[in-house]
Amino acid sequence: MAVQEVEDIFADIVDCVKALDPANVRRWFEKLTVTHLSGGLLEIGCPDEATLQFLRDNCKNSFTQAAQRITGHLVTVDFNIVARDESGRRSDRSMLGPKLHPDYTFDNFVVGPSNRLGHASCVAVSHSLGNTYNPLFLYGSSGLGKTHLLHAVCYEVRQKVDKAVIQFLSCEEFINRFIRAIEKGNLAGFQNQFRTVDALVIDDVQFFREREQSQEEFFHTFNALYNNGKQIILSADSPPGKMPSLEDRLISRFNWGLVTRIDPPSYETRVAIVQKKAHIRGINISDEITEYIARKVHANIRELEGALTTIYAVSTTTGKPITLELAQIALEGQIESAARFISITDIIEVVTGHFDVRLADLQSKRRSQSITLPRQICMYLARNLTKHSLEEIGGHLGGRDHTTVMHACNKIGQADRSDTQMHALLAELTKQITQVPKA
């Protein structure tokens, strides 16, 4: 088969993949090459370990379906790394380190007020393992970019230090490996695997709760790495002191280095994130559409990405260009689902239940701290989770005027930004409120 013919077939296969699996389409698909196409085998070359892992984990089925559809034959698809050796010739490599996502680099991370410190600390750590912030502890709600930053650190270290040994895994995977090591009587091998690395990166460490043996093992692993000047990077959904059933000695160690919070992105940051995600996927959208998505979707970055995927999928399947009207139609159901009606009654029920106070107390003229705080939190959450005006919110809470509500919102908002305990409390209350079942 002629080279040009193979390239044309592969171009058709890639176009078919874009229609079959819009969620995983990336701009760098254009850089993929065919290393073999004959005898029912299609081998696709990619530039590095991160893209190889992404393709194997997420795209093998869609490429297989596309190849069979375009060629009309049964086709097996495989991926390999194609690099250039010193002589300029192509060489295949398949050695993998940690599973890294090719999108999750520092270049692809959008920095804003909500994540600036977290980003800066990760960059600093990647340039000097074990010497800057050790341990580094990132926390925040799901979908705000913590995992992206962990991947970015590992990717940067891999680029700069060829022989750096990195263990990057989820807390659940660490626990499962520990359990398997005990079952197989190979605890020494497990300890050697994790206590001799240059960097240990663990995502979602909140899952150590109620795992006494795993906490014990991680405590000694932490000490071994820290005492040898090796880097430890952790992430969780809450600060160390707010993780239930976590041993005090682990909480103490998690607080030894830098603990930094990742907050939900502002509107301006959401606009930049949508633009960046669209660029990564090779999707051309106007500023008008970008701003529409950023206004309508504000819970987290994953929902922004999901909205972009939905729009692209609708455009691809209908053959229509991406316009504001198409975006509005595509996201109508998704936005309605995400922004379901939340009433002030929902908020009051959750807050009064948490603080063990009555609605009558919140509506009264009492100004004791035990009543004022939950009242102000109700006002703050109502302002952020509903479309009610300040006057309407005040009316539900004892006929208070809009200036009182505004003062409460400013006060609780400031506490949310500066007080980790208040931030965690508001996040938990918001979670309960948004999950209230509707009749």
Second form
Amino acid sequence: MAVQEVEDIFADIVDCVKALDPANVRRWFEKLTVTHLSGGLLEIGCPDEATLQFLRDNCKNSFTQAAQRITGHLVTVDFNIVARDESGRRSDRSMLGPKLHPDYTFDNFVVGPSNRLGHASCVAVSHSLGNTYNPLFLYGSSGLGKTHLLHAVCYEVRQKVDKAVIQFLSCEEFINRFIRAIEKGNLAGFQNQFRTVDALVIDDVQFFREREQSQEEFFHTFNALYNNGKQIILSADSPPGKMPSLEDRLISRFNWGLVTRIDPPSYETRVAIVQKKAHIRGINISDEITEYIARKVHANIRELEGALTTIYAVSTTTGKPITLELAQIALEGQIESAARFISITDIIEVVTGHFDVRLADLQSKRRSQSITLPRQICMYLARNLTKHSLEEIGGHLGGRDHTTVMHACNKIGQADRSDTQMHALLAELTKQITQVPKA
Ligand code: ADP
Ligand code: MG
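What I would like now is the form predicted in complex with ligand ADP, since the data block earlier showed the form predicted on its own; can you produce it?
Then the entire complex follows, led off by the chain already shown.
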């Protein structure tokens, strides 16, 4: 096939992906290249490790489906990094280190009064690990950009500092890796892994509560790093002193450096964030619509982004341009249902009905796929549609602990993004749940 022909086919495939899975389309898709297309194999080149991870995690299915539709053949899709820099300045080094989301950079972070200090302290730390604020502790409600900032620091350090070793993980992952190390009798390996880094970044440390042994281990990790002048960055949903069941000695250490709060964004910041998100995804929307979204959604930036995704999805699936009217139709449904009180019972009712299982099965210890899947879907939907905590959701489903619920939410969330059938099923269940008539 001629090069031009391959490129044309690939352009069609990308267009098809945009229609199949609009939520995961990014502006940088324009930079993707085809490195191979024949014999049932499509290899796609992307610029760096972060985009590679994003594609592998979120886009494999949609690219496969699109390639099969456009070429009319069975196609396997693979993604690879193509180094564009002739000097080979980095690219292979970027293969090391934590898994980062390509959207979560400082460039893509909108600074406003609500997050100015958090942003500035992260930038300062990324310029000089261990020398400015140590530890750096960010806190604030869910969906206000804490995880985004932590990724941005790691991203920045990885760009700038040769061979910096960063461990970036969620608190749950730290706990799980610690438990696994104990089970395998390899505590020394675990300690070595965490005590020899240049920066340790742990997201959502509130999950250390009631995990005494993990807290103890973390305490020693903290001391080892701190005494060696290594950087520690933490995030949580509340300030150190307000975290229940956290040991005093940890609380006092968290306060040694800088503790900064992130607040909900002002209207102006929300407008700028919607513009930024639209730009990243290559979506064109007018000022009028941007302002409409920013007025509609107040407290949580994740929801602000969700509103934009909904509007874009409605526009691509109906083939209609994004007008204010379309935005209103797309969002009214969503906002009304969010405002309406949905209980876990509503969710369980719809899910058990769909899968033809009983509540008692969901609450039982049974772990066959026919029970586990509806149970995990209940957890995921409860997490998204209600304000219940992970513990409360676990409580309703047979007294399961928060890590089980978290695991279910991650697993189903991943499937929601990568598996079109699952996406359609979840959308249908959500529709039914939000329409359950109230007595
Ligand atoms: P948290 O960890 O505080 O719950 P996240 O970092 O996951 O929140 O942010 C939720 C979403 O909102 C992410 O997609 C993130 O990119 C976005 N976001 C949050 N704050 C900003 C900001 N100031 N500028 C741009 N995007 C933001
Ligand atoms: Mg977070």
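Rigid core (definition): largest C-alpha set, two forms, superposition within 1.5 Å. Positions refer to the first chain, counted from 1. Keep in mind that this is a model prediction, so the values were computed, not measured.
Novice: Is P47 one of the residues whose C-alpha moves 2 Å or more between these two forms after the core fit?
Specialist: Comparing the forms between these two forms, which are aligned on their rigid core, P47 does not shift its C-alpha by 2 Å or more.
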